[in-house]
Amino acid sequence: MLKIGITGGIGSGKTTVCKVFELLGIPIFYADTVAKLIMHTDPVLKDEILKTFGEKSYSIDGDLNRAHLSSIVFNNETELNKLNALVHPAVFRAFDKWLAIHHDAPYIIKEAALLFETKSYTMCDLSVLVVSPEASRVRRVIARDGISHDELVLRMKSQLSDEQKMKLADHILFNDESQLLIPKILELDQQFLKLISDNDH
């Protein structure tokens, strides 16, 4: 089964091209959902996260406290480095379990916001990037997410830059309402079916 990782920075556009990969049935690992996910539900995890952050990182009834975690990692490479340490390879685990349950598929999608940083496109066949213009990525997400700008600015320096990512992608989609980007879409959905093909003689 060929692996596609689909990333992109924050407000690129990368969930909107996962939704159209999804729409021709393709099955879509979201990453980072999954993360905040199994931050409540793995007990490894939640055991680890514990340990490391305190008693107060979890309610009595095992609810995630954000807010004591948000305070101790926001603004704080430290600290934010030792809970990706602990979310990352829970991911992984769950990725697993969940390729198991889509074999069937002729190609999956792993969409993560930081594919390259925490090195999980190399477990990927090929890896796709979504680059827009900075000017549209603060639009989209000062709407969507009302968080403020300097905030905004924060999480962008927390990634790589798109030059840095260009340069380990092997697909690059430009999202910068120039062009129409669902043709682009059903182009690399072509390119994969046809590489599966050519390998399965």
Contents of the next structure:
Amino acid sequence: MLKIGITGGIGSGKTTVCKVFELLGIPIFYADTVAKLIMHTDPVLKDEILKTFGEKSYSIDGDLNRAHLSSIVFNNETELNKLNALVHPAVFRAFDKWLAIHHDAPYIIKEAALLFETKSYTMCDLSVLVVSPEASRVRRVIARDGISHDELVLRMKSQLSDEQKMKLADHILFNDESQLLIPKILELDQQFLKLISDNDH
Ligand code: ATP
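What would the structure be for the form predicted in complex with adenosine-5'-triphosphate, rather than the form predicted on its own?
What follows is the entire complex, opening with the chain shown before.
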């Protein structure tokens, strides 16, 4: 089965692109959503977080104490790296389980904001980078999340630049609102299906 990784900077439109693939019937693994979910549900990960960040990390009922964790990792790269070193392998485990469920699909997509940064792209056959002008990304995310311009710039700085990611990506999808996005997605879908059919022969 062909595994496609889709990524892009904050607000570039990667989730929007994935929603269109979803309409085509392609299963999508939303890595960032899964990462948040498994901090509540994966017993191995919960145990590791408790050991690393203390008893306060979860309430007596087992609910994640996000405020406690945020206070530790906020502006502390060492602690953030420690948390990522626990969460990323757990996301890979969840992805492997999820793959087994979707073995009948022609291809699947893994959407991850840090596909290149976490080296997750090395586990995909092909990668797609969604690129949008910075001004559009800023406008869209401020409208969507209601965050400040400064907070958004900080988040953007924690990711590789588009120039760095463009060197690693197999396909680049420009989402600049001057061209229709859906036909480009349909074209990519056809390319993936052709690749699969060529490999079958
Ligand atoms: P994040 O990294 O924050 O999750 P993202 O890359 O997944 O962001 P989206 O959530 O897909 O980005 O898009 C950000 C916002 O911009 C959304 O509100 C979405 O509806 C809007 N958007 C994306 N692409 C377009 C487009 N071509 N035309 C109009 N709105 C768009």
